[in-house]
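Just one chain is shown here, as C-alpha cells, and it is the form predicted alone.
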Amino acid sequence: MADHKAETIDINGCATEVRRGGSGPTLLFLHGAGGISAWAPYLDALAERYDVIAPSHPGFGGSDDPEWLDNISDMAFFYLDFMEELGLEDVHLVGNSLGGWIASEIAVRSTDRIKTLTLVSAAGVNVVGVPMGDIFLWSNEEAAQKMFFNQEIAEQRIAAAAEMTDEQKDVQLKNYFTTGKLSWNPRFHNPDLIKWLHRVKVPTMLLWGENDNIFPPVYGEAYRDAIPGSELRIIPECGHLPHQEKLEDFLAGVDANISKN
C-alpha cells in the first residue's frame, strides 16, 4: 500500500478532510455522493503513479458543513480556492458521479490550474427522454444492486452496510443530506452547464459503465458532444462505479488521458 496520510486543512474557514498519498504528477480525485471514508484500493492504485489528493467535499465525511454551501456552483468555487490554497498546478482532475459534476463545473469556470479532466459516470447534464436513476427513492439494498453490474460486489456492500457503526451511519446521513441539498431540484444536473462545456479546453476523458443504471451511457455521449475533442470510453459489464468495479479499465482511461500531454 502506498504511503499516505489524512489531515484536516483550513480552506477559507472550512475545515476540510484530505487524504494524500503517492508521488508523481498531481491528481485531484473528487468523490461521488457516497463520500470517501478511507484510503480505498483505487486510490492506492492511482498513487502508484500519481500524487493523489482525495478530499471530502464540504458537507461530507469529516469536513465542515459550512453555511455558505447552497449549490454546486459554491462547490466549484471552493475547489478553485482549494487548488490555490495548496499551490496546485498542472492538476489532473478526476471526478466520479457527483464529483464528476463538480469537476465539470470547475473546468467551465477556469482551467488555469488544470492539465487534464477525467469524468467518470458524471452527473451534471440531462438527456431528455432518458431518465436517470433516482437514488433518493431507493433503499440502501436497492441502491447497491443498481450501482454494480457484478452482483457479488453488490452483496458485499449490502453485508458491509449491515455492520456499520453508529458513527458511520451518521456520516452516511450527512453525505445524503448534502447530496440532496446540491442535487434535489433539478435532479443531479445544472440546466446551464451544457451551454458552457465548450469552454473546457484541456484533454478530457469520459469513462462510463455500459450498464450504468444511474446515468446511462447516453449521458456520456452528451458530455462528449459538448466538450470539444473529448473521448468517451464505454466499459463493458460495468455499472456506475468503474473505479471500484473495473479498476484496470478505469486506470487505463486515466493514464491514456494524462499521456496526451
The other form holds:
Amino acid sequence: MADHKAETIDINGCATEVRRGGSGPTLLFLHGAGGISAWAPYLDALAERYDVIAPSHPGFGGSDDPEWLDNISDMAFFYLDFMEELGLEDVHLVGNSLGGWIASEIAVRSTDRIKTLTLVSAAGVNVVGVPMGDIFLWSNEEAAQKMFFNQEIAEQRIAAAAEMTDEQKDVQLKNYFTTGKLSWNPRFHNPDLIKWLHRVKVPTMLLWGENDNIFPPVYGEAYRDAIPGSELRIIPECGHLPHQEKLEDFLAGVDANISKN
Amino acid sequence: MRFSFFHLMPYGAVDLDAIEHTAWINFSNSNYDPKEGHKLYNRYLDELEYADELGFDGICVNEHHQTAYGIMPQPSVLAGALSRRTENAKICVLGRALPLTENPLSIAEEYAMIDNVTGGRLIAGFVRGIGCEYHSYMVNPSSSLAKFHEAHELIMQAWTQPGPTSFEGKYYRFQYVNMWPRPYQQPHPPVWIPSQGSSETKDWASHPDRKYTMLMTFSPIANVVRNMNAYSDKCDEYGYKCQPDQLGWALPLYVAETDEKAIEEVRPHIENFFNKFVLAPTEYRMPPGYSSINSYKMIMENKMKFREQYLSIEMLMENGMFICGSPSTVSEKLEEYQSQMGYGNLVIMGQFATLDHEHTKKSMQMFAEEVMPKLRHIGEPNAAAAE
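Coords for the form predicted in complex with the partner chain, given the form predicted alone:
Let us now look at the entire complex, which starts with that chain.
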C-alpha cells in the first residue's frame, strides 16, 4: 500500500478532511455522494503514479458542514480556494458522480490550475426524456443493488453495511443529507452548466458504466457533445462506480487522458 | 373542551390490493376514478357540514399531495366551499404546508379571504408537510424548516403590519407586501400547529410572542402525553401558565352502541388506514434534511420500527393511536387522558380509509350527543391565569 496520510486542513475557516498519498503529478479526486471513508483501493492504485489528494467535501465525512454551503456553485468556488490554499498547479482533476459535477463546475469557472479533467459517471447535466434513477426513493439495499452490475459486489456491500459502527452510520447520514441539499431540485444537475461546458478546453475524458442505473450512458454522450474534443469511454458490465467495479478500466481511462496532455 | 371534526378525505374507493408498496408519491393515479372522486368529495363535504349541524366547534381539512391517503391537495378550495354552507363551526385548515409553495403570500391571501367571508371563523394551520410531499413537489427538504419560519414571518407581516412594507428573506423577497384583504380577525386568525412533537416546534409554538396551539397528530398516547407535558413545561419556563386551548389532540375515533359493536364495525377500516393508506417506506417519509440528523435517528428508531409490522385494531387501541367503544367507554378514556395532559381541544377524525357514510354519520352523531356533553366542562381556561 502506498504511503498516505489523513489530515485536517483549514480552508477559509472550513476544516477539511484530506487524504493524500503517492507521488507523481498532482491528481485531485472528488468523491461522489457516498463520500470517502478510508484510503480505498482505487486511491491506492492511483497513488502508484500520482500524488493523490482526496478531500471530503464540505458537509461530508470528517469535514465541517459550513453555514455558507447552499449549492453546487458554493462547492465549486470552495475548491478554487482549496487549490489556491494548497498551492496546487497542473492538477489532474478526477470526479465521480456528484464529485464529477463539482469538477465540471470548477472547470467552467477556471481551468487555470487544471491540466486535465476526467469525469466518471458524472452528475451535472440532464437529458430530457431519459429519467435518472431516483436514489432518494431507494433503500440502502436497493441502492447497493442498483449501483453495481456485479451483484456479488452489491451483496458484499449490503453485508458490510450491516457491520457498520454508529460513527460510520452517522457519517453516512451526514453524506446523505448534504447530497440531498446539493442535488434535490434541479435533480443532480445545474441547467446552466451545459451552456458553458464549451469553456472547458483541457483534455477531458468521460468514463461511464454501460449499466449505470443513475445516469445512463446517454448522460455521458451529453457531456461529450458539450465539451469540445472530449472522449467518452463506455465500460461494459459496469454500474455507476467504475473505480470500484472496474478498477483497471478506470485506471486506463485516467492514464489515457493524462497522457494526452 | 372544544371539539372539532377532522376529515382527511381519503380516496376510499381505491382497490386496496393495488396498494402494495405505498399509497404515496408514485402510487399511480390510474387507480383514481374521477366519477368515484366526485361522489366522495360531495359525501365528505356533507359529513363536514353535518358536523357543524351537530354542534362541533370546528371542522377541519388539510393538505396532502399525490396520494390515496387524502385527496385535498388544495384544502382552501374546500374550506371556501364550507365557508358558505356552515353557520357556526370554525373552519380549520390543518394546515397549509408553507415550504411547499413558491409564494407564501398566496397562503396568507387564501386564509384572509376565508376569514373575511366567514366573518372570522378561520383557524389558520401552518405545517411543513410530511416528508413524502417533498418528493412529490420536489421542494428541497433541507431548507424546509428554514423556509417554514421565513414564510411564517412573511405571512404574519402581511397580516399585521399596515402595508406596503417590504420583505427581505433568504428564500422570499418582496418589495411590496400590501395584502388585500386584511384578515377579519385582529390582529390575525388563531394559529394551530399540527405536530409530531419535535422539541424545536414546542419551543417555537409555545413562545410568549406566539402561544400557538400545538395539535398532536396520530401519535401513540405515550408520545402525546410526553409532548403536551413538555409544551406546558416550556410555557412555565417562559414564565406563563399554559392554557388548555394551547393544547390539542387529533386522533381517529369511533363510537357505537357497545364496545364490541364498535370494534366489529370499524376493524377493517382502521386497519386499512394504518396498514394501507399510511403505507410508505422510510425513504418516502424521511427525505434527507427534512429533520435534523438526531431527530432522523430517533424517528427511525421509534416510529419506523413500530410501523414495520401489521397494526391490528387491538394494537392501535392499546397504544392509544385509536379510540373506539361505547359513548361511556370513549368519554371515560378521553376524560382520563385529559387529566394527564390538560388539552382543551380535541380533534377527532371520524372517517378514515374505507369507513362508509352511514357508519361515519352514526358515530359522529353518538359522539356529539352522548360524548361531547359529558366532556364540555373540562379543559376550560384557568381563571387564575386568564388576565
